[in-house]
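A single chain comes next, written as structure tokens; it is the form predicted on its own.
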Amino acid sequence: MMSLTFDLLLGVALLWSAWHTLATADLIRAVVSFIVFGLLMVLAWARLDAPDIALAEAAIGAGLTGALLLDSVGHLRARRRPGDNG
């Protein structure tokens, strides 16, 4: 019973974080939600007894891609001038 509850909560958390990633207007929050989604996917793959995919998701999905997206948002904010509206 505990396992089913955890799996249901994990599924709801995955759906919520995916929706939040797409629906938020703030880029930093979207990237952080993307990283959270990737870490939740690591748990999902581990629950499905796929440790190799979980490790790849952690390294590429949450780690490398998240870091690159954060760096990109930082460069975008640095290039934006104080008087820019767009």
Partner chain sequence: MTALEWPLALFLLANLLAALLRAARGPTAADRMLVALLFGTGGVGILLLLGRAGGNPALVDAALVLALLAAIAGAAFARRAWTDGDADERRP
Second form
Amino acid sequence: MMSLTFDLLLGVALLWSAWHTLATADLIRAVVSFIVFGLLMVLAWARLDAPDIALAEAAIGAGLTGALLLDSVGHLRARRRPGDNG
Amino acid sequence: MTALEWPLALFLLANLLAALLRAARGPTAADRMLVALLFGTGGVGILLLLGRAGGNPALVDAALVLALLAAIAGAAFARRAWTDGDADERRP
Amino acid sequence: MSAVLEVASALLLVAGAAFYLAGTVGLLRFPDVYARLHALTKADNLGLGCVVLGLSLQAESLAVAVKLLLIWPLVLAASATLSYSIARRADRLGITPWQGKEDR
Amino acid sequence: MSSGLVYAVVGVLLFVLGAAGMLLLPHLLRKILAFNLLGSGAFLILVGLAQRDGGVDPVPHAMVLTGIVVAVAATALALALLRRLHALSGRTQLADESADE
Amino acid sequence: MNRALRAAVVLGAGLLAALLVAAILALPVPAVRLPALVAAHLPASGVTHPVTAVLLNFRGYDTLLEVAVLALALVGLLAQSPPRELTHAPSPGEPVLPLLARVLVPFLILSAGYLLWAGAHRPGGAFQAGAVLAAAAVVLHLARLWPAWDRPGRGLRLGLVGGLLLFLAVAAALLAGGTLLRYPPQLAGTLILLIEIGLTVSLGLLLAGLFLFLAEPRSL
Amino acid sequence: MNDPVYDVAPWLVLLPLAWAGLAFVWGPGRGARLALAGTALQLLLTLRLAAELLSLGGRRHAVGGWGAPLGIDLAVDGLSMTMLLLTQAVAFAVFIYARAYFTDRSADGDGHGARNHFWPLAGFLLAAMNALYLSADLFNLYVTLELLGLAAVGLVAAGGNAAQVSAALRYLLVSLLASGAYLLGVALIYGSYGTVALSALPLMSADAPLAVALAAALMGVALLLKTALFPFHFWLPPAHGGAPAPVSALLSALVVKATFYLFLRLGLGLFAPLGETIAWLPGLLGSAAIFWGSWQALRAQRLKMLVAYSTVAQLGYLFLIFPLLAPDGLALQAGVMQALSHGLAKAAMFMTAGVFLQVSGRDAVADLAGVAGRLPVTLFAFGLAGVTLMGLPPSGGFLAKWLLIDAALAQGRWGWAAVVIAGGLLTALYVFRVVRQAFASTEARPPLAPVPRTLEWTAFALAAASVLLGLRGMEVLHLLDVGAAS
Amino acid sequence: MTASQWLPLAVLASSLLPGLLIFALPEERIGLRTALNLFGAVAKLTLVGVLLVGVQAGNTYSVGYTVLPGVDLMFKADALALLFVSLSSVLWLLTTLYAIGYLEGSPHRSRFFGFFSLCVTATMGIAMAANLFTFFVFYELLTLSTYPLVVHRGSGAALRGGTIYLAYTLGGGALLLTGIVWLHSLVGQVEFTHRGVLSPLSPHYADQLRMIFLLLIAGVGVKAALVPLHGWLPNAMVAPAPVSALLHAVAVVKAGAFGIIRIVYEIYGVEFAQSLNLLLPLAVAASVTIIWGSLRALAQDDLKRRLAYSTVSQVSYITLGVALFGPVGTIGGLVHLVHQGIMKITLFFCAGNYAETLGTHKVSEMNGAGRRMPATTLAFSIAALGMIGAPLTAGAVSKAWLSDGAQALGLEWVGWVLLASSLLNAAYFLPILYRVWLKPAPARWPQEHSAAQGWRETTWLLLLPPLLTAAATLAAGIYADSEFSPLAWAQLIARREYLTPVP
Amino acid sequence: MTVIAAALWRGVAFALLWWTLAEGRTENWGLGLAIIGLATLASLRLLPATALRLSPRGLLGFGTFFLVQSIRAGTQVAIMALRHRLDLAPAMLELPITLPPGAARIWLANTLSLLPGTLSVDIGATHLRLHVLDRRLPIAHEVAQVEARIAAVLGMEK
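The form predicted in complex with the partner chain is what I want next, because the block you gave corresponds to the form predicted on its own; please supply it.
Below is the entire complex, every chain and molecule, led by the chain shown above.
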């Protein structure tokens, strides 16, 4: 019972953060919501008895992808400088 | 074995959900990032509790990795993403 | 012995949860980003510390217990560094701390 | 309702959300985020469905691990392209799709 | 995109969701159960952790292609990054993060090694280990202890695809013996470990590369 | 399963991966010889495999020795064999062409990135296609699809200008959306049957669970998206029309065929019962593709855009076969023949477009005036390729068209035959739009850059092959008849 | 491979291989190119001679190659094929000679002669095709290989003419293909057979067979320039004179007419076609074309256009002959296939000479040309008289057989059509003859060239071919009863077709 | 000499860590040794052996101090957060620091971030910028205390 409640709650949290990822106006917010989503996914994998995936998600999903996305957001928000045309 | 793991895990998750309110409210990008960091520490706690509750010791490793790597996103945020406070949000 | 440990462990876990709650409430109620950082770095980390300790008391082996305990300093170090980075960034971006109602 | 099934249903919703996001959102970064949501949804369905009777099935675990790495690779490539596009043209959206030349 | 199309997409998404949920809830449990097969063949796989057995033995071919996907993404990404001047030499800026990095990175390396080692008998393995290694590189970069990468030299290029090439070499050697990726049972454990070591290094470099080849040093 | 004959099929995946990796290590812009040697070897192996197939029947290779459903099986039958042959042959010719194309002269025209990273990317692309044709496992097919998609995107983007990057991004996103849908289909299949091995999956029955029908729909849509069937074609013209010529040749000739093959394979196998009830749909979309693609090709200003829209139209023919699939096998034969001849001809056509571009620095159709006298071989190659696309005798395209009309009339289904005929005439319109321009005499004779003979003659060779294929139809059909291993 | 198999192939190869070699030749290798051309033409003539003798002796020559299951590429050199083959190969030699002279010094000659040879190869294929599939293959090849010739000059008019040409012929090809495949799906592969192959079919299929007939005839009718499918022909006049000769006399329209013969005689069979009530409409269509073409010719001032409409009219004599259900009409049609070829090619050669030497393109500019260019004009006059049907010319022979055929059937209106046509022919040819011989020459020609060598008139290469074909026009008329005359050969064919003694 | 000593110490430390991570299992110890070696090498590269010289006694003292203080910190924040009325008096302070630049100061800053009421915001050349939740508390005193503890660990007398 308790675990089912946990699952449902986690599901709601996942959906909420996913929704925020797509629906917020600001890019950083979206990315941060996505990182939150990634962290919640780690919990979901843990609940699904998939520690391997939880590990990978923790490392890749929450960590690297988050950093990569944040870096990209910073890049996109930076003003274009002269000589930046590649 | 205590029977506390499940209720506590549930409690912590509810906590995190409540924190999402802050993420929704902002106002600065940093506030949202704080929520992400909270999810990091909270997530580590929940993982450990789940690991104990489900008898899955490997989740400790997952928690460890999460603890190590959640910081990266934060660092990237501070270093790379949050370069200009959103003009409309920069209020005390 | 084990009964004592169990009770201690349960107490620690509950305390940890309480600190987590405090951290969350702080995050929600505190007025600005700096104050919220306080809540995060202190209450939540302590909450995690309690949970880790509580769980390690029940660990099946010493190594596992130490491994659990290892998590805490890691999180502390990361958390301190990040809070510094974010606070500094906020400061540089010109976000002034909330001064309380009387100062307004 | 087993937890596998719960996550499968959540996965469905995530998938659909991501798919709609990929189609509807104009900003490319959001499309990329939406793709990741979609992928996570599919992974959840894969594992959730396989474990809906409660047993653990390592095969979908391995598949999802593969899928995660693939998703990261795709995300990184997409971000690289997006950044390049931004650097070249300042755009972060695709041009109108009816323009052909 | 016009309004009607948007509405159609939303409607379609809703319909799809409803159908999928209905389908999932009504689905009977299948007859074929792979977990039993996996468990039955686990002793012959060379490892004791079923996920690793699937990943590197039963479905090792998937993994081979997946590593290729990652390498490919990096090549594609390299083709995207124009030649640039790296004005930024590693220099101490703000000092707090660098200290964390200096302390943390050796520990990250140790953890990566642990995950690699753990893969044989418990959750872990080359991917997770590689990701942690990559995280170490990213942390170093964010702390400005390591510059962003420009055109990789031959050594780095070899490192990037070395894991793939090693995997390929093992696969080719086994194929020359008759069947693709059919490990001799007594050598399976060793070969898998060998591949995993190679993969860890390469995946670490690749994942780090995804960040470091893109990252632009900007003064903050 | 112990084969009496040593199995060469897996080498077709390992080899290109190996030379791709080595070419990457070699360094930017290098590895052409390695790639050519590797591809030549693959071609030889494919020929040997085809010979084995003809004498021994379909083959199956249990990777890791486990066998389905635990392990992954590779399988070759006539259908996949023909596609493998096409892939190696076209790739070999395109690579010879590419080696001459990506020289320093192209620095200002077609991007340094393309030159620097063509070989590894092309290697991955080739490996992906070979793996796709060989795979008999739904999830493994997912991985090959991703490998294929990313390699193609990388190649499109490698040119590096804004239009190319934008086209590549659109391509990538479409490809990822499609892969996601495909993966969901795989997940549903696994949830329904507990396995993803094609040989272990039961044919979809009438009382199959809803999940299986949904999986079929999702996977079908995914593959149609990737194959760019109208109305999912929108991503193709900018991607194929914008990429450097050798890349366009690979993409248009081979890559879209791979996903078509998979669509066909699943439609004939796993989802056949479902396919029968809605087979008119791909046919209808195919017809729309023929008309829309041809119309756009007629309007296109740039030659490569014209050729790209021609691909949209020609892909339509491939889908006309679905409503006509019948035990007589005519439609299937038509589809394979069309895939083969279009593969050869379209590669040739993009290669000739590349020659025009390199020679004049521009590729507007209007700029082609007077090219006939100055680049006769290239124009001839274009014309021959056009003959195949129009379906005029004695080309392979003609045989495809003949078989298709035959199939339609044998079933008394007039409409489809009319579409085929009309499509051929529309093709003639846009092909001769180019040829006519090339024959026009002009006063202005801008200086033409010298162009390596290799470029002209490889294009010519492929175009000629596409025409001569019409005379070797029996061999193709004979090979196609080889059934799958049990 | 036996001689009976390789001979047809050798006939094809004798123009295909030189053609391919010529493509590869650089522009300035004039000598080698000429040698290849002439070698091919002479070799072909020799081979055709061997075949003629063989076929007359009753030998069969056939060879096949399976392309698809139940679909073969098949050639056979029967009497009918040889009628067309010999005409084309003789005229090819002459046209080649003429073209060498005509194009001297102009650009892209390798391309020109390459496609020229391909064109002849396609014609040989059409002639020797043993089934509809093979026929179609070469029919389309002919379209493709003539297009570059039509647009050879690259001018706006040439490109326009080429486009119109393609639109008609490819459209016709599509109809033809539909008909062929339809027939194939009904009865499988059918070889051309004397007296047709469809008659055993159940009457149940009659409607379908009528539809197929319509498709097939419309398909080949485009090339045969049946009204209203003739629009391309006058527009293609912008091509160089040797190409016009090729289109009108050697290859294209002849291929169409030949296709009609094959379809009516050897697929449907005249009796069966008659039983389906298909022949009368065909005869009507042919008659309409004959009259319409002549009327249009009257209105043209441009010489080549006038000749083109004349072709529209004259080629339908062949169709008319085919449609006249009976041996006499058949002989008339068949013989006209040859006679029209030699006469019309003469006219085009001469028109080319006028344009080259004097720069005159219009009838109204031709006053007195006969005095300036007597030899050319003599040839022109003979051919024109032949067209009208003057006695002692080839034209007289065909017209006589045709009207006899009509009478044999009791189709009186056909006789009237023929008579009207002859009058119209006279109406548009005689004024030209009057102008060239009797009107005074102008002070200056529009654009006069004098030949560097040869006669004052023009070079030998341009003069010899029309004189030879004019002579042939007379010979075919005068010696119509000799053993190897076109008439004799047509009688041979008709004998085999009807298996009855022929007058 | 110091390098070797540091390498040994760190090697032992990493070996202990490995033992912890591996939960006492010893199969494939060769791999383990190699990894420990790698980690040690990386550590020596990143943190030169001369940078820190820790006093064990000071460390122990610091540890207990830190534990106690961080419990205090957590409790204090918890009380602040959970109190019915939010009673904060935040401020930005600049406090002079006496510790030498480098690791010591960073340590100080990080410690302060984790201790009651203070949050380091910027390490300046002479001053440390701090955010405090309640400026009515004796901040300066506490900072000085922490400084002393750290100085003790590093073997420096304040």
